[in-house]
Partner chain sequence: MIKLTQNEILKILLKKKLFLILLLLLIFVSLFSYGQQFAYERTVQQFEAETGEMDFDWRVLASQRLEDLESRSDNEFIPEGVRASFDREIQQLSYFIDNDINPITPTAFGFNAEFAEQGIGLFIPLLVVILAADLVSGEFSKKTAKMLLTRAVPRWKILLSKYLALLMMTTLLIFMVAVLSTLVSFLFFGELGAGEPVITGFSVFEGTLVSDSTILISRFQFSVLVYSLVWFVSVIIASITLLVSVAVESSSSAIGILMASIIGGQFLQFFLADWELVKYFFVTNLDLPSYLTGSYQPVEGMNLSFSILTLAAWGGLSLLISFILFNRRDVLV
Amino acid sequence: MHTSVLTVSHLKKDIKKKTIIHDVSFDIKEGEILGFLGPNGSGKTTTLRMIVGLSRPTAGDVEICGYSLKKNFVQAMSQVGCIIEGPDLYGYMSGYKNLELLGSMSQGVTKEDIDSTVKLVGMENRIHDKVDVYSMGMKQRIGLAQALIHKPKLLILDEPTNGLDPQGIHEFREIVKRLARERGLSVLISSHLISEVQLMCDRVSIINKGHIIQNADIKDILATGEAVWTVNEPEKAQQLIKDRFGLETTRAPEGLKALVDMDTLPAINKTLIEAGFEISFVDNKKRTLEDLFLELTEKDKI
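Give just the one chain, in the form predicted together with its partner chain, as a structure.
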């Protein structure tokens, strides 16, 4: 059931003898929404360009639904719909003509497919106007439509909500979530907006300076918090926690510190009390994706 729709393995990219992307690997399973999070200039777009075949990797390969992008470009790309850095359409044509034109480049796209996609993105009323007169939000919708028109298994969106108003962002998010739920569509969304990723994605890959620094489930990240115990005998407590829960703690002026799954915190507390420690203070701080992101990316400032 959960087969990989996209497997990115050991992707590397040199531009002008400088390595921009170092050994990036991750994968996306069916129906999963992966957030690709990183600060500006971290290599998000460069990586996505390689995944959709716009740019040639220096090393490594991309597999889409089992087809290698290098060896089977056509089969691999027939499973992908994408918007890379904004929806750039043919301005001198109507939105509908754009969809017809791009749709005709894929096998078996019918008029009904185009019409239903137009309906899905809510553009029925203005679809025959020229793209030049569209607002950013409308262009984004047509961009999404062109990415969906050939019923791909994988949708790749690069900063999809840039330039949208809050209402547009909300609608966009709902459409993507619905597609993942109803059609089993896998989605890769790159963003530097943490809240967006937190709201939309199942998993997140954090990239900085061309390295993937964390692959994690959003649920796990949100469930993990930082706990602080102020106890009378810190060394012994430290040992106990390690023995019982396999958890490494660190000593800080205010006490013992550790990253803990919030569900196990009561159990740890209970064990400490039962072992006869005097706990004068326990604190837990819920960690957000933002904390993790900042922690991981701020280590080495530019």
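Whichever C-alpha set is largest while still superposing within 1.5 Å between the two forms counts as the rigid core. Keep in mind that what you see is a predicted model, and the values were worked out from it rather than measured. Numbering follows the first chain given and starts at 1. First, how it differs from the form predicted on its own.
- Annotation for residue 276: C-alpha shift of 2 angstroms or more between the two forms, rigid core superposed.
- Annotation for residue 56: C-alpha shift under 2 angstroms between the two forms, rigid core superposed.
- In this overlay on the rigid core, residue 234 has a C-alpha that sits 2 Å or more away from its partner position between the two forms.
Now that the form predicted together with its partner chain has been shown, please provide the structure of the form predicted on its own.
A single chain, with no partners or molecules, comes next.
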């Protein structure tokens, strides 16, 4: 059984007597990647700032590896690596010198730690070049290395693929997935790229107007789709589907519609046919994380 590396409990944030974060709770298990999604202004960055200690919550608490941010701030933050609003790098120094400088500020970081992290992020061939000549993708890799050299248990990434080309996004995604799989690293990713969250994450928490409106497994979201049946006697078919499968359908010009587990769809079709209904058309469309996001945020733009 995986233990929780990050537990966010009932976070609340008031600014100028106005509540902007309302009772936010979620957790991340060991080796899990959680996507943190929300429209602009939904409270994502404010919540992240509270998690990494840059802003004090009005109420609630954050625990990292069992350490309360309120009671054991230093111990809690020693378990965290993060990139928020892009990596901070000295352009006139090499990538390696940047890592050495940061490593000197962290307890117990050795040359071997730096070398292994450089290899992990795939920068061995360019690590001694000046940061000023790096591409955006290279800078993101060095930023990731900075966040990892002290071997944290939790990695927090805020918009980590901003400015990257498709190849850079793919490479970054694969590095993060490998870290979770091979090192058991827990990762919290805030991103506007819903398709990337779907490809990278195990679970998702969706925030809107300061409220968590959904915590869900990605695989459960993807297992659901919209089915449409064009069938004679639609009212009777509607009742049969409800009685046998507990599924609510809606009437539409093209037929009956419902959100359904795709594994259940063949059984529904078989039941309708065996009950004597004439099905002239069946269609299904797999649901995506973007579909769920837009439903829950009432078409707010991301």
